[in-house]
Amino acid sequence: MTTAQVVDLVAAVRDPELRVVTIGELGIVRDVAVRDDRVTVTITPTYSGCPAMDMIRSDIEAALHAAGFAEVAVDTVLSPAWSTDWISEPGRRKLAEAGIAPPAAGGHRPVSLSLTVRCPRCGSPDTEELSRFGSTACKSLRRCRACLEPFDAVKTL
């Protein structure tokens, strides 16, 4: 298997947690380094108390293991700390497509207005949080005043 099909294999892996998306989607996947029968795997979590590390490091490792390898690591590094401008465009299209509003690209610089989140079902910009923490902590509540439902929002820092 070539180091190409290693990392393909790796972020192809699902989050635990946005089953819509996979790790390789959602950015947290940093390095795959392949050493005869044994590989190497960096990520990033999204942010430094996630829960779902342990099973995306479990979702690797068997991944891994059934692909034949004998040796598996998995490394967490925090830093550079994870970004929404990580995710992919796929992965961003996918959120959106399952009802969770994914971060506008490049969320990360100040800006001197109030943005909103758009609704992923009706697209209209009228949307309110109704709670900062929604189904999983890297998620928010919200709700849209035009089309009255509500759905999950991917946190921004």
Second form
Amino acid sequence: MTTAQVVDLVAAVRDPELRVVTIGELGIVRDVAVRDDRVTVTITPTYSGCPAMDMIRSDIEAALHAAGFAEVAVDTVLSPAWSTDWISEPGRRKLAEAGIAPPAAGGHRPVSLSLTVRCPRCGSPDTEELSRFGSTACKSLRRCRACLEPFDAVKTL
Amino acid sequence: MIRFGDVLGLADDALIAAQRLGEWCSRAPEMEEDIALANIALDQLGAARLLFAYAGELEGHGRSEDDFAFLRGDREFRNVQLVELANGDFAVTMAKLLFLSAYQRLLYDRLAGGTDERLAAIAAKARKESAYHVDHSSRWVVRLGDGTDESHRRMQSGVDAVWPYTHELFEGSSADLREPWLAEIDKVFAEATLTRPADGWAPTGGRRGLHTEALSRLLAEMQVLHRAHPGATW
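Write the structure block of the form predicted together with its partner chain for the protein whose form predicted on its own appears above.
All chains and molecules follow, beginning with the one already shown.
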């Protein structure tokens, strides 16, 4: 197996909380180093207290063990801090298709006006925030005023 | 030079705040708020874990996150007294959260640009989350302060009750953060039609291990399982 294939294998692990995207699309895989049958994967958390990190770690280990790698280590780095800007275009599209509004661009820059979040179902820009904190640390809860559907939105970070 | 005790203080602030916020789980005024407070608690706990791990390395005696959280007595905790105070009503909790998170954001901002790379990385992560905590608590303080006569009365009374404990946040090296902190708080108070309490009594001692009875009660609940069943996992 080439290094590129191992990278693809790791990147294809699904996020346990946002099942429609992979950790590659989420932008949390920082490095994959292969030496003989030993693989060291470096990931970064989305939020400091993200409870999915342990599961992501074990999912990466399981995927690599299944591919025949005996020794697998998963390290965590904090810097530079993850930003929602790192979610790839395919990742954003998949979130929207699953009814989860993708984050606005430019989480690291101050935005002087509040940008609208479009309803992932009907596309209307007429939506309101119900709660800044949603079902997981990385999401908020919103409702569409046009089609009345409530929906999750990934918070810009 | 960052000392072990400084990192431990920040870690303890975050851990004890997380434990207090977690007490609202299933008891908040509305379901969305229940989720919000649990999420904020989770952010604080995440920062606490990273800071404990670093504190353990600085100390060099092999103490783990769990050792710090579960196997210390009250006199060994270095958190400010503000975070250990009982939750009180919702307004008291929001006043505490606003005062703490506005301080944490300023402090993390400074540490993120500091020379200690490890602390800078933790702070750069945590400050983004702090911004959400400030935003959330500010909105509630404004909503309650500029609400009905009753909500205004209770918000002002919550602010008055915990104000003395905010002085301790700015002892020592963080003294110069009080001015920008006050500017932030005054802005929220103005919108919330609240009056900033006069400075007077300023309880202190948390950073030296002197705490209120409230911390002992909190620790009893937080540590009981680990102490009854050392090393238990599930």
